[in-house]
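One chain comes next, on its own, written out as structure tokens in the form predicted alone.
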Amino acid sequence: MSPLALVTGITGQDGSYLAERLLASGHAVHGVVRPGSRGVTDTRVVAHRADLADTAALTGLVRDLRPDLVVNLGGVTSVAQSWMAPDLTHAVCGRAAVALLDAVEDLRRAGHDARFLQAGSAEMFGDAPTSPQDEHTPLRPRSPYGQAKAFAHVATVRARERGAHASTVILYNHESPRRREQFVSRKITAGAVAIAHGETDHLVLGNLGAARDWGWAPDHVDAMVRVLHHPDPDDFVVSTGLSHTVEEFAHAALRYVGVSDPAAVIRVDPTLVRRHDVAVQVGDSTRIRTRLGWRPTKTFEEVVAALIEAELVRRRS
């Protein structure tokens, strides 16, 4: 029988790329899909409608499917949204992970070993005392999203200490054409293309000085696959090791579409500046590079170019 993978958040950017990778390697892929949301587009994926806040449904699903891999990507994905719905964020980003871990441990006690992977976030580090951050950097989250991810991270570490094959990937910003429109990367690239087409003459953004470690989503998913198949579970920072500001991202996108003076078309709206926003995030991915041979395949400029090209393709389709 094909190994079975259960993936939460399968309709998101990372979930869709991961499903494709697992299917290509011969896995049967099942995904958790929120009731009322759009379903999976890949007919090879078996979808299960379940709310991540419904821990009984999650544990029942793991018990019934007896998966070989459980990958937790689901939950609130926006820091801004987490401020508007902190209780929901803690439920679907924190307690859901604990429910899945408990179910995996129940399977292990019954003689079925399943590997678990928790998708963490650089937001767990908050205003870190050191830069770049690695797996030993203290967790100091500043947002409900970061707090919930930190809760899930610690729960995964504790499960591993009890004998579970439980790993975490601490993901820094990663983009792709599948990124949804509420993220600043899509806002910038869509805005740049709109300017190039003469539909507007300015791009409105919030905190231009926020610096992020921007990578390529398929590279980050490749890291997940490597961690899942590595015999020794552990925690792994996944990052490029370089940071660029929102302003630099916008300038790169605008120059790519032919705007000679990007600064002249950028407007700052103070209402878009997130409270308690972390100023700089940059990760040290030495561990996953040395142990698992992982490397990013695209530079920052290549990521921006790929996103712009995807916007142009959408225009033509």
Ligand code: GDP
The other form holds:
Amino acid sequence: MSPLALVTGITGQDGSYLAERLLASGHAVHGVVRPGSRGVTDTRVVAHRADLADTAALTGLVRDLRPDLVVNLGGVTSVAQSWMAPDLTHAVCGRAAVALLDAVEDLRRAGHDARFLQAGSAEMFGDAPTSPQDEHTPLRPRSPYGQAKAFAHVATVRARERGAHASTVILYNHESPRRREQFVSRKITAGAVAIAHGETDHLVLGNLGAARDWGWAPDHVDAMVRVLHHPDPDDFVVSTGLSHTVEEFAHAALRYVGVSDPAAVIRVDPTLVRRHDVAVQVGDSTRIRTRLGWRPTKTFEEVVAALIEAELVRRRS
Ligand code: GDP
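Provide the structure of the form predicted together with the ligand, given the form predicted alone shown above.
Time for the whole complex; same chain goes first.
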């Protein structure tokens, strides 16, 4: 029998890449899909309609499917969105993880060992006192998103201390053509291509000074696969170790499409500047590099170029 993986957040960027990886290595992949959402496009994935706020539905799924892997990627995906719906964020990014962990522990008591992986976020560090951040950096989240993710992180660590094979990945920003345009990377690259096509003459952004550790989503998903397959569960920062500002991202994208004076086409809309935006995020991923042999495959410039090339392909198709 092929091993069975249950993945929340299967319809998102990371979920779709992870499903592909797990299917390719012979797993049966089951995904939790929000009622009313458009669902999974990959017909090989078995979709289960359940709301992440419905903890009874989540525990029922784990009990009935008896998965070998449980990967919790789901929830409110953007920091900005979490400010608009803090209670929902806490339920789907925080309490859902606790429900899944409880269900995994019940399975273990019944003699079935499942591995659990929690997708954490650099947002859990908030205004970190040290830079770069690593697995020992205290959690000081600022946003409801970071707070809910920190809650789920601590619950995962505690489950591991009780004997569960429960790990976390602490993910820094990771981009791909599958990112939605609500994220700044896709907004910038789609905007740069629109400028190159003469459809607009400017790009409107918020906080240009925010610096992020931008990686390539398939690399971060590769990190998840490595953690799941490793015999020893732990917490792992997944990051490139370099940060670039939103302004640098925009300049790189605009130059790539041939705009000679990027600053001249960027406008700042103060209403897009977030309350309590974290100024700089940069992660030290030494642990996963040395222990699991993980490393990023694309530089910042290559990530920007890949996103632009994907926008151009999208337009031609
Ligand atoms: P997230 O913070 O992980 O949800 O990822 P985003 O891509 O949405 O935001 C990354 C950074 O870009 C944050 O510091 C934002 O404040 C900043 N930023 C600056 N301008 C914009 C914008 O127009 N849209 C978005 N989404 N973020 C922006």
